[in-house]
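First comes one chain, alone, set out as structure tokens in the form predicted on its own.
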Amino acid sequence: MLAKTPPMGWNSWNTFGLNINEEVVVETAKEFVRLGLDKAGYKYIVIDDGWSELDRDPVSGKIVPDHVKFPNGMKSVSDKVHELGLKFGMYSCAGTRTCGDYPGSFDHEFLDARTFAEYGCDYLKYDFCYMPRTANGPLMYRRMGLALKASGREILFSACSWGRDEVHKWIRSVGAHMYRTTGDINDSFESFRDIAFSQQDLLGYSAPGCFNDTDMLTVGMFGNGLVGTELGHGGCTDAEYRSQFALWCLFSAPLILGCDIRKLSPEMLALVTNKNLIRIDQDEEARPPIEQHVSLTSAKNRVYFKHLSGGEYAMGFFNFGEHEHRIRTNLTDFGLSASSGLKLTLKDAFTDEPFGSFTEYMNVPVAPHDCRVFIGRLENV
């Protein structure tokens, strides 16, 4: 099965937008290996919008790479990525044009899928701009799902219809391996918080083989998206990036980095390669967490409890408020009764240090815009 666990990698859009080129892609792939991101599970190097010429080849009808941005052609870039032991990803759109106004794949799905296969593509992000008014969204994704299967190459299908058409109800049936359940993220606390709050009713549709995609991570960008676009926000703090990454892991979301890997700080590298958090994200059962709302003043704080394989559990305490809070929760709300004769013994996912054992109740101090995440087991009292 392709995508037994949530895909992990990097996408060019958050930092570079349409200003992508061969040098950036190859340098990023090399830095992936140098930093050990590949060993942590990150495999896909994905080129987003802006890679092609403005029009198709008039003879073959194919989408062709921009001859300035990619002077050696896309197969050359793909080969360099593969030589590093990584996988190569590309971008297209279900409409007549991409979101950046380049050729889309509408009514060219089978030709384009064969072209991507010729390039050595392992992953296709498929967007949703410039759809004809008479077009049917689900049908457009069915077409590309069939086209990719018929291309002669195994290609991961990343559907990006922004949560439209109740996509969670039908997307597994078209052969997709991940699908966007939300609009675009930007590099701000408010953006990833609002995305997280919007997901609870959708997480149960995610499962091995096809995962809810809460968009690319902005972790480590620190406001270095393209100024003047939706990405050009002020960035987040270390604490806020910890919360974003932990939420995506608890949600079993694809972990697609969007920062400039060449400028990744040691602190952010340690975060995105944290073995405990990645283990939560990559858990083979991919179960959705139980969500508990915690009202503290006007803050909308959350506690998440997630069943993991192998008899383990994960818990996340998130403070979305402006002041430190002691977030309180009754373990009975997650099924652990006082009469069970069991206690939940936890370790801190960030530090790997023991945190304690609990039978009925927890009271966890959490800094503003920060989180605490734990992994544990049930033991006899």
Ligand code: GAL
Second form
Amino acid sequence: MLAKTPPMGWNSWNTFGLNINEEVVVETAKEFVRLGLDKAGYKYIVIDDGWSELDRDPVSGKIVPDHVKFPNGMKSVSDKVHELGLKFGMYSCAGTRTCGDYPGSFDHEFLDARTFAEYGCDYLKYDFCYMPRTANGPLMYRRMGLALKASGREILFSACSWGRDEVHKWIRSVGAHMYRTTGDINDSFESFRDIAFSQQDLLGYSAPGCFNDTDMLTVGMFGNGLVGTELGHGGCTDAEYRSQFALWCLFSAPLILGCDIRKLSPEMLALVTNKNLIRIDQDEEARPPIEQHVSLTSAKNRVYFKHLSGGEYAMGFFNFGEHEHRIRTNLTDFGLSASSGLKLTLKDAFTDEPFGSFTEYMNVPVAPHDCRVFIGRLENV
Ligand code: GAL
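For comparison with the form predicted on its own, produce the structure of the form predicted together with the ligand.
Next comes the full complex, this chain leading.
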């Protein structure tokens, strides 16, 4: 079964945009292994938009890799990625052209799926630009869903229709393994905060086999993104990246890194390979967290409580405001009654240090734009 747990990997778009080439992809794959990202669970190396020639081959009708960016063709890139023990991903679009104006797969779905299979592709991200007005979004994803199944290769299907057509309601039925529910992220605090705030009602649809995708992470980009777009500006602080990563983990969202892996700082490497956070993200039950808005502040702070398998629980306290806050919560809101005779014993997910045992309430100081994440179990008082 594909996507038993949320897919993990890297995608070229956030940092490289359309300027992707063989060297970047192969160097990234090598760096993945050198840094141990593969051992932490990251396995898909995905090439996004901009990989092909501007037109299909007039004779075969196939999409052709750009001869300058990929001088040795795609099979050779895919072989190099596979030799490193990683999986290889590619990109196309349900419309006539991709968002970057390269050939899309509309009306060529079965040919293209076979071509991706020939390349040795293990993952297809499928975008939604240039859709003919008369075309039907759900039908286009049904078509590529079948085309991939018929391609002769097991290919993870990553749908990217930005939440259109209430995608969460039907996408699981077309064979997809993950689906975007938002527009594009950019490398700012506001962007990931707004994405996080928009997701709570959708997370109940996300489950093993097909996961709600809150977009590629900007963690570790520090403003070094896609030149000439919003992704190239701003950037986040370490605290903000901690919050972004922790939110995605509490949501059981796919963890697709978008930064330049060759420039990952030690702090960011430690963050994205943090065992407790990845354990929360990859929990086999993939339950959505219970979300609590902390109304005493105007900053829309949030507390999350997530059931994990094996009798564990994760909690996240997020300060979206501009000042340090003590974020308070009553554990009874998550089901723990004071008369239960039980206490919740937690450790800090970032440091692994014991944090304490709690019966009725918690009162946790959190720095601005930062978070605290805990993991633990119920014990007798
Ligand atoms: C957008 C998509 C992005 C990226 C881009 C490529 O539609 O949401 O993640 O793939 O197209 O042009």
